[in-house]
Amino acid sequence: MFTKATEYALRATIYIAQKGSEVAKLGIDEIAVAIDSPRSFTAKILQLLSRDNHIISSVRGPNGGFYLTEKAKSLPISCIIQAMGEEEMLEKCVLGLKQCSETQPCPMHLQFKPIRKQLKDMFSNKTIREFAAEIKDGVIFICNR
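With no structure shown yet, could you now provide this chain on its own, in the form predicted alone?
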């Protein structure tokens, strides 16, 4: 549904919210391994989420690393999707048709419409903290290993 960059951004943010803190910052290598992402790609994504969008906080130096503030943990997941420039994915036709609309629907339009609404609601109403807490429960995972 999303690009690899957005998938990694979601994974990284949730992982950092779960494992990191202002006292225990996480390094790029740990994050990349934990989310099964190439190191350089992960670095670019974290840079985008920290410098440009202020979702992830970072500190340089020997005791540096990445973490989320309590305020950032309260943000909805949709903030990450927006930061990655993919909010339109939830508006596009599931078949990729440009002419698909309420008046001119594709074969999947009517069935996908309630699913799209559920996805939008979940991304807008569920916080980064809530997703991170589910991983702590041990039932949910964030990496295919």
Second form
2 protein chains.
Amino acid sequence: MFTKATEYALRATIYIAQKGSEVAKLGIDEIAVAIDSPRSFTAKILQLLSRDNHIISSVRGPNGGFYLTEKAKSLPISCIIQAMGEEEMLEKCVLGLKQCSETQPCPMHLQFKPIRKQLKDMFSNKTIREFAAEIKDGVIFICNR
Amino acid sequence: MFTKATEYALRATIYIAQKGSEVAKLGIDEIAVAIDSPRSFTAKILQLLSRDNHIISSVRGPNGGFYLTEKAKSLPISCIIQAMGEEEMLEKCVLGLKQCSETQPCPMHLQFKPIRKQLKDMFSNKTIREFAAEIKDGVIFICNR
DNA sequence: ATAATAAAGGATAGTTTTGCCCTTATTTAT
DNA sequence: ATAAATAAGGGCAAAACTATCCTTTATTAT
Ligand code: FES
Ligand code: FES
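Coords for the form predicted together with the DNA, given the form predicted alone:
The complete assembly is shown below, putting the previous chain first.
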């Protein structure tokens, strides 16, 4: 469905939102272990989400690390997908036609459209905070290796 | 959603099912133009669907080409996805956890599962013939460049 | 000030996917 | 038989994706 990079972005952001805070930032090592992802690759992704997209906040130096502001936690999960440049996944034709079109639809369009709509809604209507909250309950996981 | 290879496989198979027959086989050139795909890459894919998976039939030499038997046209579209080795797309965790699990679900599992089910049903319940038939009506397209 | 810490950034390598070209094998038509 | 047509197959190159390593910069604690 998504690239590895986007999967790591989603898992990392949700994990940081759940476990970290401005006064208890999380280091890249802890994050990579927690979400079971390659350390350096994950670092690059967090850099992108932080530097270019301001979804994640980061501070260098001792006691530095990553965290999400309360405002950032209120963003819909779809903003991560956008930041990773995969928003077209939620728009494009399932058969790969140049563009998904109502006037020149592919054979799957009619059935696929409402399903894609549900996906879009799922990513648009729930915030990072809401997804993160579920993990705290202990019946939901961000890693199951 | 799917790789380019699988998109081409789906488009090509549906096109061949609609336009071709045992007495009017389609050449790779016509197919590639019709579905707007790279010729040689598409040839490799048809080879795979033909040689290894017996979804498509092929004959070499003059008047040769590709076609689908009536039996093959009755296969569900999901068999193409399987042949292309992408069946896990319909099973795996949307966040990329090692495995999608009921006992250790990710934060999206509960919402995602029914959506994925609809996708699976769409691919399992409709045959290649049914998707192909829609194109004949002229209001459905397999290429819109 | 200095040293330690942790993210930022740059370079590079490995892998997979996508795409192209050219030769070979098979079938048909003459 | 021979020639022509057409898929099969091998090899390779370009691009995208994934991953690692090392240096630099910023921040904090002492
Ligand atoms: S045209 Fe194919 S999904 Fe809309
Ligand atoms: S565990 Fe993530 S979708 Fe099932």
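Positions refer to the first chain, counted from 1. In this text the structure is predicted, and so the values were computed from the model without any measurement. Rigid core: the largest C-alpha set superposing within 1.5 Å between the two forms.
Inset, instruction - Could you check whether the CA atom of Ser40 moves 2 Å or more between the two forms, using the rigid core for the fit? - result: Ser40 C-alpha, core-superposed: shift of less than 2 Å.
Inset, instruction - Return yes or no for Gln118: a CA shift of at least 2 Å between the two forms, with the rigid core superposed? - result: Where the cores coincide, Gln118 shows only a C-alpha shift between the two forms that is less than 2 Å.
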